[in-house]
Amino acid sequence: MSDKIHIRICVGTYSYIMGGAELMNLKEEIPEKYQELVKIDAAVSLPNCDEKTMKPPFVEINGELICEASKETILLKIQEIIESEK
């Protein structure tokens, strides 16, 4: 894998109270063998998210916006990216 998987978790008020706070512990859920491949940051707001038409929490993975994100959907996306790089 050439670059790290960059995950940005929205911690803006709406996203934070709708589950973004729980996602900040995501690093603990990532299998140890993948942890060095992932970089996690917090963002007050993410580009292209519209709280009027989309449901939080919002997460951006390598530039792709994910709405209604959960630890499970994020972990699946990480696995998908790693598998596609093999």
Contents of the next structure:
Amino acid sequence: MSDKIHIRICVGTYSYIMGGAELMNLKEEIPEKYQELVKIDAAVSLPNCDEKTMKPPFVEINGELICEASKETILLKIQEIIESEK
Amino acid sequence: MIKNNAMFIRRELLTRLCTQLQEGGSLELIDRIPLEMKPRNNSHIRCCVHKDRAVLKYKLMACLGFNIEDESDELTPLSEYVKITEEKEDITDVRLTVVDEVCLSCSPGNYVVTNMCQSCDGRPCQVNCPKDAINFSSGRAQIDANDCVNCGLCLKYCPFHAIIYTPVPCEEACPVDAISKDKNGIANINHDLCIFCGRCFEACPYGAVMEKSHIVNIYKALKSEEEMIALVAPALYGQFAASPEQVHAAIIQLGFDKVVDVAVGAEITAQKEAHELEEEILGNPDQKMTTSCCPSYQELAKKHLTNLEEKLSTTQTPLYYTSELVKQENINAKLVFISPCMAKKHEVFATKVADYTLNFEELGSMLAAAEIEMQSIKIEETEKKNLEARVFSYSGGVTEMVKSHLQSTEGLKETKLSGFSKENIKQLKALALGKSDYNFYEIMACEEGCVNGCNTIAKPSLAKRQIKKYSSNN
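Having seen the form predicted on its own, the form predicted in complex with its partner chain:
Shown next: the complete complex, the earlier chain at its head.
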């Protein structure tokens, strides 16, 4: 892969209490073979997310906003990106 | 803590409620919360959108501090309940209330024949049933609920595993049989038996067991001229992706005048408990002592395992000592304890060490409603201060602190027990009868300690890691 997969986890208070807290050890949950390919950081707010109309927790992967994010949906997205670049 | 949607619905309700209770909010908009969360064109969980809204209204009643069963007029709007709560000062000892409308959705614990039944010739389920409760009139085994005594023999003997047991989650979770469905199918909590461990509250997949909140009273006090001091349980420092100083600053932004870390009192508890251990236990081979800082364990000893009561250390809890120190300097201030669990709420009520309790979920909701983002708060390096006694918040931490205050650990045989599982209760029963090789027990009702209290937000393992970081002076 040319560039790393960039994951930004929203740690805004509402997103955090609505499930974002579960994603705080995401790095450890990512399979070892993908570890090198992924860069994770936290953001207090993400562009395009609206707490009033969208369901938290929010995560952004390579610029794409994911609502109701979970460890499972994130891992699936990582796999999708890797597969598409093969 | 079990992650489920019932938990997130509760947090959404609390956040929406806090938005309207804080400065600039509108009481009338509280009445619209169920409509906003369940608009007409949205899919519904129950029979219709109206029932979903009714359930949300009842859950909000609990958030406003009411017993749902005390409702006398179904048409009383939520905004009216806010006004009633604001006017009454007394807080009752009832912590939990059950949303009967939704509790009914969960059938009483029973044995069910699935479509795996092969209608075999042997019919061991029928042959071995002591109450003749099984018939094959429809061609497949059927259990007559009126005759069934829930003995489970049908499940045991079915060679196709076609019979299953559907439990009542709250009943299964309760370690002291304090909650059970009545003849109408609604869970009743026996307050004389309840030890406030919060397991039923966590276990109910419908979120029917609700904790009554003090948030209305707290907002009222925050808007007044009264001095408000937050006493913070050390477990809080593992809950948010923020430093203790950022957490304190966020609480101040909510309108509190001062924030005090209960680790200050935990240090005193550790010193006194170590002294008690040296005086009463070490060198006295027949004596055994348990910690007493977990109020749920205290209740277990007082209500169920009375032989353990004499083994409880007489040292007071960290909250007690912290409150004592704070009250000496701030006679007229209102104290709010920020708590990881329901048992601590009971301690506050029973001992009057604080005026109100705010649990971690409620605090998170208040911060979210006020749009306070802890991570954005800048803290000067010089303001940072770690406190060792924050380790009280996880299993093993109390022992660690007590040991550090002993002059010698000779003769000490310590062990720790966290979580009131059936196995641990068995161990406690043995201890109550004096059957134990240890002479010092650290006991916490929640597995892994307060970091896993029923009102916590973060994963216990992550919370513990973070608290360790903020406890160490190295």
